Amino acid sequence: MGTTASQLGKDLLSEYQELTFLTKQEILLAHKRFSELLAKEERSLPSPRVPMEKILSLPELKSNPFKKRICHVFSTSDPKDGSLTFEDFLDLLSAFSDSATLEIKSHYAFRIFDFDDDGTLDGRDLEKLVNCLTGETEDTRLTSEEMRQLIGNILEESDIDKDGTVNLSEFQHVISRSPDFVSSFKIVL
């Protein structure tokens, strides 16, 4: 399926470029990966979703460590079964894109390392964080004792307010001393 502005049309192409970071060319590209993803049949769906074990298999998040939260962040699936629909799949090429505002980066990225969706970043997601970076082999799992040296070091960096947590403007607090963070978050087709 060769993908043409026509297939999206000319309005949509315009309202998805002003409500993204994409450009039209970006668009269009997203669009054709989406599109290959979908089976044949699944193609003339007016809304269809293509399943998180398909969007895994792309290259481009295969190796991510967060895959599978990515998808379900992006999801709008009930219940989040971390498929995307065309559009899910926009918002998350739009929020990983070189021009999405560290704004934007760091509230999904939060997102994404909340992973019990409390709103906060407490121990337990932390330690999930954690070992999602390190791997969870023996060879690379922190003990336990490094585990919570290092939780306790995270939470006395970030946890301004100390409650035992990090929300979501201590997150972004820290995010904007880090001047690798924006350039390291995406994702390009």
The other form holds:
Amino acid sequence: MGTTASQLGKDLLSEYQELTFLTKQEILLAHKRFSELLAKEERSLPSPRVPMEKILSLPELKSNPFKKRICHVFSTSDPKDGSLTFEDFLDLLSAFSDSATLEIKSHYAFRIFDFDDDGTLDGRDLEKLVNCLTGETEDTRLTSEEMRQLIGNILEESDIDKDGTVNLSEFQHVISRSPDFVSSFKIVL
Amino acid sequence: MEIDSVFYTDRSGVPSNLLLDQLPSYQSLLYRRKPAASGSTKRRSISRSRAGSSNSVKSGQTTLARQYEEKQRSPTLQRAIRELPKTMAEKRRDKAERLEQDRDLSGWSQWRQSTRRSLRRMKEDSLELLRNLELWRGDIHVIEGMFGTGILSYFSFLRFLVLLNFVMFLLMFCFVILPIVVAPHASGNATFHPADESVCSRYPSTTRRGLVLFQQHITDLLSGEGFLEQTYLFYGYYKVQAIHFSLITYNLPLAYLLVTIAYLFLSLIWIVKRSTTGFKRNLVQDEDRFQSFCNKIFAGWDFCIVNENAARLKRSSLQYELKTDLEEERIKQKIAHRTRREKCRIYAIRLLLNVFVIAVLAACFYAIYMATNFSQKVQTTKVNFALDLIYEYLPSIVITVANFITPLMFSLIIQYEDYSPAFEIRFTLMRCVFMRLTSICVLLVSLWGQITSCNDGCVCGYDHVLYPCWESRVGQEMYKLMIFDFLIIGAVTVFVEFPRKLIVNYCNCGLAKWWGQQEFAIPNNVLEIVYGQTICWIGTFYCPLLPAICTIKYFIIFYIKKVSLVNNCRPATRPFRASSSNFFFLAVLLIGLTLACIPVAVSIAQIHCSQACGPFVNYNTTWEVLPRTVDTLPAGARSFLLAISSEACAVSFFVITCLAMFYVIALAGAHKRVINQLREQLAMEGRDKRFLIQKLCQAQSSCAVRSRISAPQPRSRSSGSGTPSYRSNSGVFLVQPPPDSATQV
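Target state, the form predicted together with its partner chain; input state, the form predicted on its own:
Expanding to the full complex; the earlier chain stays at the top.
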């Protein structure tokens, strides 16, 4: 960050405003919340990295079934451990903000739902996705029969080239016609 | 569709052939690139691993780091940097590159770029400022975190209504009330209608004389009579004909009429504008099941939920919703397989039940009619305080009781009609909407019946003995409806919901278990407030300050509902989707507006206005103001206005509108057909691709077999053409095909 611990410089602030969808107030609030996650001695480091466990303690992410995936997707660290710098954090908030475009949101949603990171949503990804949504315990999962029916329906609706997986274009196509997506894919601090 | 055994064994398997991975279309689809006409892109380096299915080949870890550099110089088509899905570091690099590019441009383009940037920044700053002024932002954020977006849409709908009513009040105030109030101070001179001696223009004063008991003040406050009747609250007080200021003469009757039309029109435009997105989606998409599963899975989780409890409940409601939807699909298949005999039986039952529903509705309307007549007849005799109040509020009480009983009855009946669950909900809702909104119209119709029926053949066009100022009377009825509605909402919350919570939480009896915790039932709550808004729209013509009362009422209701929601309720088991909610709310509101326009239009155009009070004393009907004003305009304007309102113009306008509508509908149909064709084509291309790759693989494997027999297997890292090749175990990879391979098709 290159500035004092408790403030962002003005040019940095306007640069962040230009490069993300966040307003000035949101960036400052994000900075404040991020600094609270850091230990005192880390705050003066140039670009400190917060480990994933601390990020997951944020109330906005704590009850989210996709919290680990979100951290992995937005993390720029080399060992892919899900830790976030402040700029990663801003990227996260920008993608989830009110004014982000549908394309950005659907792009990141695709990557979050792609549990095995292979670039397509296949049956296993979809199954994991549904289990995340309904709950992980035995009595909250769907039966295997229902799961099969559900995945069959999803693929029928979204898999245009009928190859059994949903790739990014198909996903974005489905999302563009999904009326609830924009309002549900939102995190505001 | 035949199953290609080469690729996968079942639909959920992964076609993990390496050739597919190498195709340009797959590679480019992995991460979005910009549209072709814009600037450079950078590809992120990712590490992929493909898990194999039983048929697959084991592929090692490959790092894909393709860099597409399409540097094109078309700065006008570049997207804003923040719309690119990249990390912050990459975005910074992009921005530096773009600045570099811009430096090479001419001065004119540079200036254009910088102005565009600064304009954008100004717009964002002003939007941010406006958003800070938004009402109840903090409260709505809390509700969103606890309950998700479905219930949130109810509260933002409430906020919309508060704003709408406030704007209506401002309109009425600025154009009707303000001139009258300001007239003495701005050296204006208000001329009143001359008091003629005819019997129709006698308006006995209604202020109570002599010793007035305190209870009578309360009665007056609650029913709009007595001291309230001859105030700015009701139509009858605006007996001004014109206000002469120093420069102009302000024609108050004309202003009154035009403001009425204006607020109805403004409401229509605002609602339609707000609903255009939801409307478009619901029209374009096919009904029922299309994309409903994708919508529920991909957009199912509200990322804004913060509360752990709410998250757990959301999960269970999602599970419930998915299970019911899957079951509904199974039911639909069962329905499709009904025998003819079963169909006849079902249709007969449905017919019978619909007749029953109509009979119930007719009975309710008749009850409202009788109650209104009785209440009007009893107006003149005063017995005692409590009984008087009950008689005053009798129509409201009957309407409320009917609105309470009929939904229960409808939801009971619909179970026997054997529809699919989603249709059941919608149909019950439609019936309830119809019941609620039509009951107001029935009230008005019976009121008008009373007003225009006189014993001795109406000499004034209305019953001038009982109703010297009938508009004020109608205004009072609307006022009473509104007050009663507000009291009922408050009373139900305090006397039903809070005790219910206490009973359920602290008592372990059977009643608690059967009753259960309160659910926030969105449809019923929405119907309540739409009902209130319909009253407001009808009543504003007769009671100009009604929008102000309505604003305050909805303001207080917001806090009542919020407190009740947070303390008493749990989220509904069957979730109400945010998108369909918005469309539903605004559709119901539009129905309410349409139903409100009808009585107002009839009373403006048809019914003789009272001659003892109000601004239209010298006119036969309210509408007459317009023709008379047009007559006083200069000749040019007059002939222009007459030409516009003539039949020729109206008919040709209608014909043109119809043509435009047909054209747009035909266009939409053509687009739908094209979309279907393209989909089929896409699926066919996919099959072609797989077929060709299959053949290619067979050809190469046979070639590899042949070459293995003849020579050691080549394991070259790269072939001369520059296409990257990948190490694999069985040699099925795309290199330049050996010249002697015969690709058998």
